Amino acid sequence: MTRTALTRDDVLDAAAALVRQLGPQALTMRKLAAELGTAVTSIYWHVGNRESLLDALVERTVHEMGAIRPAGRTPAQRIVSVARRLHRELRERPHLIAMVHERGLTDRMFLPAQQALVHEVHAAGLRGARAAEVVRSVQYQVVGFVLVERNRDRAPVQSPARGELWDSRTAEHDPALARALSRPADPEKLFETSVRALVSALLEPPARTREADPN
């Protein structure tokens, strides 16, 4: 059976899951040409050397995330969706994202979905600073739980146990709260709950205080 013609796009295809699975250490011509059944200079040809490839993987990854887009009948529902699909996209390419921080394109990566933000904050009737600071909240609150879910995935095992952890006593007499505290938490569940919470919070009109009439 004749084998299609390499591309380009083969290549980059290739080449990211390997990172993705394995890590930018994990990437050499030689173990991506075994990948694809191909010579190491049919890989040089279409990509270039190792640098090259690995820039054309950080811009693919940017390209990729600037994909993102809202989905809702509402502002804060779409804003919630953005902030879904961010934590989505960052979880399942950590090796991929990690190269992108270290060449300097972090801010351009997060732009696209800055500006899809700012889209829907204005919908929902904010402007200016108190705007930037709903953007950047969601922006942070993503991040944040990524980070802690990545060094959640790698702590050692615990000792002692959760479950040794928590009882009535240290749940201050509430047991069905030492048991939900007790088992693993549902990190999808608890990020709906929380980014959902904020973004609630965030597009409350501020609390307006009346100054004391002194007559």
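All of these numbers come straight from a predicted model, not from anything done at the bench. Positions refer to the first chain, counted from 1. What changes on going to the form predicted in complex with the DNA:
- The hinge separating the two rigid parts that rotate between these two forms falls at Glu92, chosen from Tyr44, Ala33, Glu92, Ser194.
Next up, the form predicted in complex with the DNA in place of the form predicted alone?
Partners and other molecules omitted; one chain follows.
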């Protein structure tokens, strides 16, 4: 069972597996070394230190995010399809995505998808700063959802123990709503609804609700 010489890639692979399952805080240099069957200090020779090891994982993740082909007939459908694909890609490695984001590389990671989005937004007739705003809004929506969901499933028991919160006044007028809100959300469905709503409204000509507000 003696392995061939330890490789930088061996280290990255083992580290990535750890981070992907348990998050970055679970990655300790000493456990990593144990897993690889070497001395802790060998790792330092290959990757520098813990911080640049994480940097390398992030770099990898950014490169793994490839282009995404839009699907659908209308620009709205095609934009939603890109968002949905992004969302699914990111959901599979939420910890790595959070690390990418922490390091300010989100824009770089989104570049290929961003170009696809720009194309579709153009097809929908938008230009300039307005088009950029739409692209960014979709991007924020996707990343925001992934970050929300990442933390969601780190917290095993959602706190307002079922029903407890909503059996007072609301339950009487609208029991279906009370029931829905006391159940855990279906993130996939919620994302779908939200991104469809967002995109369809963003592609419409002008803002409607424009007036001075006191907040």
